[in-house]
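Take a look at this single chain, the form predicted on its own, given in structure tokens.
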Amino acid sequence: MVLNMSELHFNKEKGCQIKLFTPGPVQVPERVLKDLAKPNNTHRSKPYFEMHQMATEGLQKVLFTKNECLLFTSSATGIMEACVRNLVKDDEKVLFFSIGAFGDRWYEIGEANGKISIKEGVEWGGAITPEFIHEVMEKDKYPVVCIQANETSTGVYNPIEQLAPVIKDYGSLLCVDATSSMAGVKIEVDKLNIDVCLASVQKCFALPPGLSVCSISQAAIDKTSEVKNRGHYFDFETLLKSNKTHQTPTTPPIPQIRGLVTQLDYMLKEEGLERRFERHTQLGKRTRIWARDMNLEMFPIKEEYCSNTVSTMKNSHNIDIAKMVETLRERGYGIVNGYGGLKNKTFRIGHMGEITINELEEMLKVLTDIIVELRS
């Protein structure tokens, strides 16, 4: 399929008519805009309340937890700041621990808000590793620390299951950035400890952008009360007192809330959690061999590091990479840049949502035939 230039631009009628293997937001299954297509109730109705009941309850199953689970009307650099605002003392020191963009956006949203931020990090394609954090936390007492479970810029997923542990051993509260891999990698937050586990829709839960969630454990609750200044929009005791209800403090985006609970209910009842993840794995692999039969070198410096969800590549072949995205856009698939500085260095492949092996497949062929097209 070739599209003209015209339908790349805003369709009224149509909506998007490319298939996205971007970091996100990703493609949106159809029964799923179906969905969003509902007549709503107001957000102050028993069907509302019940509707919020089955999403926070599905996303404990995600996330194995029985901690309470949040909607946040927001992207997930919504919760990201609530992180800061709620949980850090104006004297306490709080931790940031970045392998890309993310990572250091974490750290200039504790700066922005006035927190006694650090942020220890790798090169970039790094991953963390428990002696580095060992290394860092010696040198201090950090009551909160803050990390990326899978680094969208980099493609790198850090070895969140090896990490967690160490960080909760100093005592510290742990927040996790679970954004591009939260429904696509399995993440036990209960038996690693962690505080808070956040997300946004857009990525492996493969719903429209606007709403993001996160769990949130009773020792960050608790400590929630001990700081001033949180702010009103994202102040977690506000969230949580309308929670014990099955509300939001203000009005919620009611479509992407149904459209979670259509996705809860067939990542639990159809797909099940554990063909979920092990898609995942498999598409992340598929995409791996398909680079080094390109001879595309993969951007974290070790393989190990690599994320499931989505896979960074150098441009190992000096290649115009705006226009390998642009042409693969006219022939109706979307894959994206790189992210801020590693832009034209190495391109994105988002492989989240509910992609499967075949339409990768397809995808990678089309994307195949421009390279060696833009190489001769």
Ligand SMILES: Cc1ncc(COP(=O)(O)O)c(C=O)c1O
Contents of the next structure:
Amino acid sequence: MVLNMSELHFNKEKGCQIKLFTPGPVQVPERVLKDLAKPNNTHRSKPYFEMHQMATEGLQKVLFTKNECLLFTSSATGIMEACVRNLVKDDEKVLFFSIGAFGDRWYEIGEANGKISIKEGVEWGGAITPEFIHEVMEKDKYPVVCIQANETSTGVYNPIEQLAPVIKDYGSLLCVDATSSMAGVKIEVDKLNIDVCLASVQKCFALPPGLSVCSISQAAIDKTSEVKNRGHYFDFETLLKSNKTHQTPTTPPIPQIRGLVTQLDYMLKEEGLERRFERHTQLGKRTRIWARDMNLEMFPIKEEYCSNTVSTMKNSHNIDIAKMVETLRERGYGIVNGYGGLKNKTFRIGHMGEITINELEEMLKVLTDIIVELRS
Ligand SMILES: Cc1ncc(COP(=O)(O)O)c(C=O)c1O
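Target state, the form predicted in complex with the ligand; input state, the form predicted on its own:
Now the full complex is given, and it begins with the chain already shown.
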């Protein structure tokens, strides 16, 4: 019997029946689901303060930073908007380096907030290079620069460890969207002098959506105090004030924060960060080898640009991608079509969170059969 999508997703008795290889939200491990179901105390109680502190201190370790870390009751887009509202004065230019849909989104957020927003990018499939940064930043003064680490639409990883020092040499505040890389790829915030490094937790943290996190530097905190009309809900100053006593200004998603602590504990004490990063590297490599063996061209223009958390492949065999995704779902696995304008021209396999190499192999075997069936 073939179940329809809603039954597969929301089976009332059994919950989700498919294994997700998606670029977020991703598969949430059982141990986290169990912790999410535990009884809550209020967010103005000592147990909550302790939990909040564990979350922010754990994040500092994952990001290799002494900078304060904040918890937001929103997805990552909320912090992207917060960066624009808190750090950019009305008469200043904010520069968005875009290599895909999420870079474009950040620029649109700048525009929507009435900031003088400049977008500079390269052809989709490409990455920002130090040379490109020089070319752009020599032209004008940009007090704030925003850039993706991993661009989830194209499956390109911007080499942030090379780019951050170049941007910082121009004296700008640097905001990095690490939504689909934080906790899966090493990002050393203090070494790279990143002012805001942000992500939501439904990707490499392998948690359900509804919570996002960031680190914030003293320079960014100082700048915030000079900016007017920062709004209320995402005001960094208000959030920082509450964070001092391990709280949020408004009611946070308490179960998700408990889940975050569970995951941080697992990453830091059981798997180990270096092993976690290495597992993601291997997942990326294995997927690219599979794509090569299947004669599927990667969407990123160069091998070195390819992401280790999400692979975007071209529809090289011109098959019905929607049918491929649906057939795979019926056989127990979730992958996704291309993003936005890349729909049907590409498809994406997410390999982030808690996925193991063996699980990836199993899914790829089933996907191989389906591609062969659809080609014949
Ligand atoms: C790179 C990147 N930035 C931002 C976002 C937006 O994140 P959210 O949906 O958590 O707001 C996403 C979501 O997929 C993303 O991949």
